[in-house]
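Below sits a lone chain in structure tokens, taken as the form predicted alone.
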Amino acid sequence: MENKQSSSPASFIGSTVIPGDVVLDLSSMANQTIKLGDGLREDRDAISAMKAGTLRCKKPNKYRIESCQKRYVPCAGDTVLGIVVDSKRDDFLIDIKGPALAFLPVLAFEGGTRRNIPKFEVGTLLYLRVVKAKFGMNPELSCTDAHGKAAEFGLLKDGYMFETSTGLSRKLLSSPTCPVLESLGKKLPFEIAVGLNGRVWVNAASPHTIIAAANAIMNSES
């Protein structure tokens, strides 16, 4: 059985692919910089699918396969919710629902120095950015954006964290704002942090609002 071949970069975008499908022909994209996300691998002059799902492209040329699954495969540039599981002299070990624990250098914070290393207890929830992610290696994380600023990253206090599929997480982060968040935002005042690793954190002034927001988001997947 022959794999499907792509005659142009747009051929499979928005379409369902399965493992082994050749979705991009690099020989026809010689002058373009291609970035690969979750579910894709490079094999000489071809990009192939490693899992079933829908091929997506984020401008200019970042490709990934979107699927509704619980398992998360780290990719550089992803924003994730991580849980501290241990601390070492030079880094914190973080659970991001990936195949292996990730590490967060103790200096990977805005203005981080040896004199102001943060202290996190086991179980602390953090909003993080994946800096490096390579097969067979522990992913590297940061509590800053690409410019070294804290931005929205860091400690998530109080609130409630729950898990979803990675597909729902991407929908919650999509633009324009997904319907469920747009509707909730008109009715309830709450904070939210969404990780591409299938974790969502919500916080509000009252427990009732937190529960209502969390339930609405979880039920939107069914």
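Keep in mind the model is a prediction, meaning the values are calculated, not measured. Residue numbers count along the first chain shown, from 1. Between two forms, the rigid core is defined as the largest C-alpha subset superposing within 1.5 Å. What changes on going to the form predicted together with the partner chain:
Core-aligned CA deviation for R170 between these two forms: less than 2 Å. In the core-superposed comparison between these two forms, D43 has its Cα shifted by at least 2 Å.
In a rigid-core overlay of the protein, K59 has its C-alpha displaced by at least 2 Å between these two forms.
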Contents of the next structure:
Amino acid sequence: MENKQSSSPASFIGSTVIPGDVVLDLSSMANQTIKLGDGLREDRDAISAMKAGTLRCKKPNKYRIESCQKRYVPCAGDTVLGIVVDSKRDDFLIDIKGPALAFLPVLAFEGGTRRNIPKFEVGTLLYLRVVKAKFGMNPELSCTDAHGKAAEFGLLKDGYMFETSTGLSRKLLSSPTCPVLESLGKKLPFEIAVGLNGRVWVNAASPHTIIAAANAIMNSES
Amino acid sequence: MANTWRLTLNEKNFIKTALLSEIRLDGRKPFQFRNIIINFGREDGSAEVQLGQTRVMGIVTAKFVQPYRDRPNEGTLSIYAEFSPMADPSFEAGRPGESAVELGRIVDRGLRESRAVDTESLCVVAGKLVWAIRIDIHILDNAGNLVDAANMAALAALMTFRRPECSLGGEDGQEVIIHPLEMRDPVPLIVHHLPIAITFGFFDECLVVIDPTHSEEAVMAGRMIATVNANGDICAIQKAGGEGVSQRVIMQCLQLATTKAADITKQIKAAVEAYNKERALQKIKLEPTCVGTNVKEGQDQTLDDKGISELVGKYMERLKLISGESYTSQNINDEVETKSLRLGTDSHGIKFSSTPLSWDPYSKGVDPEFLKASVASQGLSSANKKKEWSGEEKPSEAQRPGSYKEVNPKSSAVDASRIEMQMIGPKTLKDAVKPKNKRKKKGSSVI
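Can you give me the structure for the form predicted together with the partner chain, which would complement the form predicted alone we have just seen?
In what comes next, the whole complex appears, and the chain from above leads the way.
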């Protein structure tokens, strides 16, 4: 998900920056399109940080700042866990722990037509992908991947959902497998869905297993 | 809107499913309380209670007011509960909401109806001037079960609160003099018993949990709060709507509440004792005066600590006895004697106040024979204090206090009363409790 570009002029990639740090010098990178993600700002000739965290770069040209916090800033391409708050004619209103509620179009499902619109009650938990997220507007979500296939997105049944910080969710999703998940997986059989918005869902056959796994993950943070 | 906490259907169903297997979200059993931590602030009368993640702070203050017309001899007690917005996103600043008022009412009813705080001792001038005790409850963090935590915080704060000592004086004897804290030690409140609130959450199919967390509170169908004390008295019960519950379940809950209340009472008392001990030690270290320094300092230190811890031990025993176990007047006298013996040797940092305790309506001063004996035994030899103790203890266990007259006839009453009055430092419940031995001789019952 992130990789270090040693040839990049900015030696800050992968290191901690604080607000005000100039992380990229644009004058040396002419004729390149750079996409700025969360926490970065264009400042005349330079890109500077607005948030404290680690500078990450995704190939080929997407930069953003990652920090561990409880709030989530929606970013396009993220996979999140959302809770249905309301359903309207054209979309569902979903809460993804961001500053604004997100919209899930009613047709954004594999093989979704006006005839087979799913019925989600208030409080349903869904695994979703963020399609569009810009500052100031409500994010847009989808239950399919970029190619239109279902790919595990959609309703999460049973199980137990708990909230964590964004840092822990990223760690749980990192590769190689996070040590907590690895050691838990050797002892307990369970199913897990991690949202980058700081929500984790766990399911297993018995309540004891679910509670053990959930508490182990929650306590691995401190 | 986006920052509110939302309940998923998954969680709702899971909580109920897990309860059917007798396990809760944080791994507790249905009738298990969360971890309780009690901390005290720098000032007397401020306590913070942590019940798991829930945090509540209680502050006690006092001021002079005119009493109510229909109760001219009693002080007043009032409780204010505030739900701070930092505790929960759904709490709003400003006037207390419905749940804040309910919480205040529950804590208030538990303390007032059961007469846990002695209001008659708060009277200064009957009909004109009484102490008004005000308890402020601040919710710092809401992780479920605010009522229990708030109640504990109020009790812990009440037990460590000290009000300034005041007496009547002036030209015509009608003026009230409030003694500054440096002159006279402030005086604790008289708390007869500790009413502990226990919250039960009801789910469908007769599932009951104790001490619900935030998520459980959102899912439960009804709740009941029983305020009981360690003696088994039920001080108050509150059930505001919610699902109907059968009588059998209610009775089971009340029985369970009594057991839990005993545990929690022990915890609160232990915390208060530790706080008082520390406070007293600090006071002793601050005091420069020293009486009879023949004993080496190291030895004194251990004597001090030992003496204090033994005192504490005796005090706790005494509390246990008072709470209803059977005992004879003999035993009580013995304890008091051994206690006063040790007191006699606590020669560090004793402040002198020669008047009898003016705030305690039952106190006429302590039995002068005791004091003479204790002072005399101290005067015998300062080097062999330990031997003294063991020597004096034996006769005391076998005989009544009168025997002391034979052991050491001469003493000075003034010295006796001085050393006796200020035992460790501030006057605590010990003082209130101590004269009871005399009442016990008459065969009166415990409070």
